[in-house]
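Starting off, we have a lone chain in the form predicted alone, written out as C-alpha cells.
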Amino acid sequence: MKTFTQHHDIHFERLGEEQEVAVIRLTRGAKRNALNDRLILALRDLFENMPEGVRSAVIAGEGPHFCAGLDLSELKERDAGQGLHHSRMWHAALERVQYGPVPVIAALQGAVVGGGLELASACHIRVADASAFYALPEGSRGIFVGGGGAVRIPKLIGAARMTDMMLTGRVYNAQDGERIGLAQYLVPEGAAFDKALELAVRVAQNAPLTNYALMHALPRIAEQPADQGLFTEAMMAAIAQSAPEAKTRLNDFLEGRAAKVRKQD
C-alpha cells in the first residue's frame, strides 16, 4: 500500500506493508533539484508534522541529479542580519531532518552539491549510486556554507578535505566519495533509491527507542568528554532495555525465535 502527497515542490509518500516508510522526493528536476527557500520550509514543516506510524524516511530526487545546490537564481540581496537569520532559518530546518522523528536515509544520484551536500549531510545512512559527484562550490562564488555544512561535513570527512573543496572546487566521483566518508553504501548507477527504501524498511523494524537513541543520544555522546559520554551512554542503555519492546525482542533471541547476526557476502 501507499499514499501520497505533493507540498511545494516535495512529493510524498508512504510505503511498506504497513506504510511504515515515508518517501520524501524533491520534485524540481528541471532546476536539478536546487534548493530554495520554500522548499527547505517544507522540509521543515514535512518532518515537524511527520504522519503517525511512519518509522523511517528515504529523502531522494527527481531525475538524475539528487541536489545541484543553492537556487542562484533567488539568492537575494541581504545586509549581514537578514542573511544571519536565513542561515538559521535553514539550520532549524535542517536540523528536523538530523534531530526528528525518524532515521533518514539519502538516496543519492548525479550532482549533491553545495545545499544539496548540505542537505545529505543531515541524513542518517547515504546511499551513493555510481553517477553520484560532490563539490561545495561556495568558495569560487564568493559566499559560505550556510545550511549547517561547516558543522556536519567536517564530521563526515575532516576539515582538511572540506576546505580543499572549497579553496580549489574539488569535485570528488562517487568512488572517492564512498571512500572518504561522504556516502556509506556504493551502488551501481540507478539503484541508489531501491538500496535507500530496502535499508529504510529494515530500520523501521527497529525498536522505536533504540532508533531514537541513534539519532539523539549518539551524536551527542560523541561530541562529549569521555566521561560525561560514558555515563549518558550509560542512562541511555538503562532507558532503551527498560521498554517492554525491548524485553520481548531479548526473551525471543534467547529462547532461539530471533535470528542470529551471520556473515554477508
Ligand code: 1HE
The other form holds:
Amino acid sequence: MKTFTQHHDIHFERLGEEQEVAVIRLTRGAKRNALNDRLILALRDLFENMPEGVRSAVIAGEGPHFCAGLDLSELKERDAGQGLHHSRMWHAALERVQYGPVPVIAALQGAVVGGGLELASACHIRVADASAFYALPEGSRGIFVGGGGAVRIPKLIGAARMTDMMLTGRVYNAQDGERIGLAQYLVPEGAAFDKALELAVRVAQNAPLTNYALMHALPRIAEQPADQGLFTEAMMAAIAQSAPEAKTRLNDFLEGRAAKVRKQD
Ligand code: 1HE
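Form predicted alone done; form predicted in complex with the ligand now:
Full assembly next; the chain just shown is listed first.
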C-alpha cells in the first residue's frame, strides 16, 4: 500500500516494504521547480512533521530539471530587512532538511542551479544522472547566495571552485560535478531516482542512532578543533555502541548472521 499527500507544489509519498522511505517530489515542473516562498515553507513544514516510521527520505524534482533555484518572479522589491528575513527563512527550512529527523538523498537531473544547488547541498547524499548540470547564476543576476550556499557548498567543493562558479558563471556538467564532489553518485540519464530510492532503502536499515550520529554529530565534529572533535567522537561512539540495537548487530556478525563487507564491482 502506498500513501500520498499533495502539499503546495510537493507530492509526498511513502515507499519501501514498511513505508520507511519518504519520497518528496517538487511538482512545479512547468516552472522548472523554482522555489517560491510557499514551496520553501512547505518543505520546512514537511521535515518538521515527518510521520512516525519514516527512516530516510528522497527529494526529487518533476520533469527534466531538479530545480531552477529561487523563483525569480518573487524577487522584486525587497528592502534590506525583508531580504535578510527572506534568506533566514530559507536557512530555517534547509536546516530542517540537513538536521531533520532522517537522512535525505537528493535525486538530481538537469538544472541543479542557484537555490536548487543550495537545496541539494543540504541533503546528505546526492545522486546525479548524466543530464545534471550545476551553476550558481546568482553571480550574473546581481545577487548573492542566500539559502545557505556560502556555508554548505564550499564544504563540498572548496571556496575556490565556488568563487569561480559565481564570478564566471561556470557550469559544471554531471561528470565534472561528480569528480569535484557536488554529487557522490553518477548514474545514466533517467536513473537517479531509482538509485536514490535504492540507497534510501539501504540507509533506512541502519540503526537509528548511527544515522543520527552521521547527521547530527559528524558535521559538528568536523567543525570542531581536533581535540574537541575527538572528545565528541568518543561520546557519540559510547552512546551509539550502548544501544541494544548495536549489541544485536554486533552479535549477528560474530555469529555469522550478518553480511560481510564485500568488494563491489
Ligand atoms: C523560472 C525560473 C526561476 C525557470 N524563477 N521562473 N535561478 C536561475 O537564475 C535559473 C533560471 N532558469 C534557467 O536558467 C532555465 O529556466 C533552466 C536552465 C532552469 C531551464 O531552462 P528551460 O529552457 O528548460 O526552461 P525555461 O523556458 O527557461 O523555463 C520554463 C518556465 O519556468 C518559464 O516560465 P514560462 O511562464 O515562460 O513558461 C521560466 O520563466 C520559468 N522559470 N526558472 C522563476 N528560477 C535563496 S537565494 C537563491 C538565489 C537563486 O536561486 S538565484 C538563481 C535563480
